[in-house]
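Here's a solo chain for you in structure tokens, the form predicted on its own.
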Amino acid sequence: MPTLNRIRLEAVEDAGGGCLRLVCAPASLIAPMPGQFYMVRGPWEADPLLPRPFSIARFRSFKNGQIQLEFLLRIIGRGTRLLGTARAGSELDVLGPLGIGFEQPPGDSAWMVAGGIGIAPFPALIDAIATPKRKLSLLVGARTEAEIPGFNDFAANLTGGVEIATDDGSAGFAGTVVDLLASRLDRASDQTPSQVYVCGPHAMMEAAAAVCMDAGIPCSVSLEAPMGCGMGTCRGCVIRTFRNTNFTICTEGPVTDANVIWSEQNSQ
């Protein structure tokens, strides 16, 4: 059962790319799993009145019982600019853990799809799933070099390296993240990837989507949608599957396989 804590903010550090880490004190929570994530509140009053849905970017176990959380976040309107006003020692309100996470890559080899923030769940689930024999690698895009999110502290375990696709071409591969995954599958050949997840922007999803259905490779999903409450109550984050059915992304999400919600659209 998901639980409210109040816990205090340890330090708030840039994270390159306009996105704020925010690191919390250790305090007696129940662990996350990568890709769940948390209703956070923040130091304000009355407005906003709801809660900010985060995926939980990275955590930490301690031998007391206690887990340390961190939060990554892109100022985008009211409540983020509010919690990037928070300061070591402001006091958080987190309900969770929340919704559906990650599960094991079926093999040796997983890629990451990452377009800007929706590199936030991506640090948890490395930490989760690397081993010594394991492959993995994150493609990273943005609309220009400044927007890229920084990995520099998780990227030990990027065994298969890191690719930055950025839509002006100020780095890396010009063109979109999702171009880059087409062209990266192209140069693997018989190195394509046992699964692959995907975090971004709605339709950057639904098109890597189509790709890895394309090429025969499973692909897990990341989704994002406004929340209220995070528990499925207000049904302010459901959205339409191919099939005509409705999905709530805080219960039945946000992580699930992509041909849930697009098979049929992606095999026309």
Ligand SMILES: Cc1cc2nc3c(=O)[nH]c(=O)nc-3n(C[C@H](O)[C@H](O)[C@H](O)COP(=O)(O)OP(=O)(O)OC[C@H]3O[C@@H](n4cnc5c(N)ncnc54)[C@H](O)[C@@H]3O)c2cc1C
Contents of the next structure:
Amino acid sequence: MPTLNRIRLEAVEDAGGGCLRLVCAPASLIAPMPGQFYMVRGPWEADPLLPRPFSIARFRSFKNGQIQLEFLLRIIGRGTRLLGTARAGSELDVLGPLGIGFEQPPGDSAWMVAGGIGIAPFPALIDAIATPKRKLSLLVGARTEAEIPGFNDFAANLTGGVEIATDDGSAGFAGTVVDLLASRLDRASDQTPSQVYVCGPHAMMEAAAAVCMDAGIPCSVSLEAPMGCGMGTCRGCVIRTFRNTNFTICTEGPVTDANVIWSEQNSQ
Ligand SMILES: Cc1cc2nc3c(=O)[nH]c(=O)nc-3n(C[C@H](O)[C@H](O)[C@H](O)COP(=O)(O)OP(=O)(O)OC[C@H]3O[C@@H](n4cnc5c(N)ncnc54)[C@H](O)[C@@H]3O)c2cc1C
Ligand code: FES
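Having seen the form predicted on its own, the form predicted in complex with the named molecule:
Below: every chain and molecule of the assembly, starting with the one above.
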């Protein structure tokens, strides 16, 4: 059951790649599931009126039952710009946890594929699914090296490694992160992951889903759309599936199996 809470910001840190990490003070909250999100409103006046959706990037549970939330933020418009000016001690109104999160992978190997700030939900997912036996890999892409968000603070559990892709070839694989995914799957034919998790721009997720469907690998995507309410009321986040049905991202997602949204046939 989501709750609306006013939480103090403990720190605002540079998270690399032009992103910010907002670390909230511990508070009495319901623990989220990785992949769930919060509607967040910062210390500003009436404009913008509506809160903005952010994935839970990481959370910690304390012995006294308090939960500490962390968000990763990329500034793209007025709301995120204002949030980016918040400082330690500012208060945020935080509604959540909302939506459906990620499930555990079915086997011992999983890959996370992030397009830019799409990396945001993965630290919490990695914390939740890492086991000594499980091989976890992160593939992260951006237009250029300067836009690759930092990952060092959660890389310890990425025993399968981290690979970078840049569209302009300034670091790592030259091409999109979906090209990197396809090339890595070709290379890893005997070690294909039991699950691929994808988060990024819609077109990038559709392309990554097609690659996974072709390879017969289960693929979960964390969908994005501008959101008004986050609770299924405003209908602002509804998209059409390949079956011509409606999918309400805030309540039926944001995480779903890719084959709920896109047809396997379209991938061939
Ligand atoms: C479930 C979910 C989780 C998210 N998690 C994160 C996160 O962890 N970190 C993060 O930085 N961002 C995240 N986002 C995206 C974030 O919510 C948007 O960047 C933010 O709402 C933009 O608000 P704004 O006022 O800055 O921009 P606006 O002024 O509202 O919009 C600027 C431009 O971006 C477009 N836009 C706005 N929101 C979206 C969107 N969600 N998808 C595509 N285009 C959009 C608008 O149409 C407009 O063209 C998430 C979105 C969703 C739906
Ligand atoms: S954001 Fe309002 S219905 Fe999804």
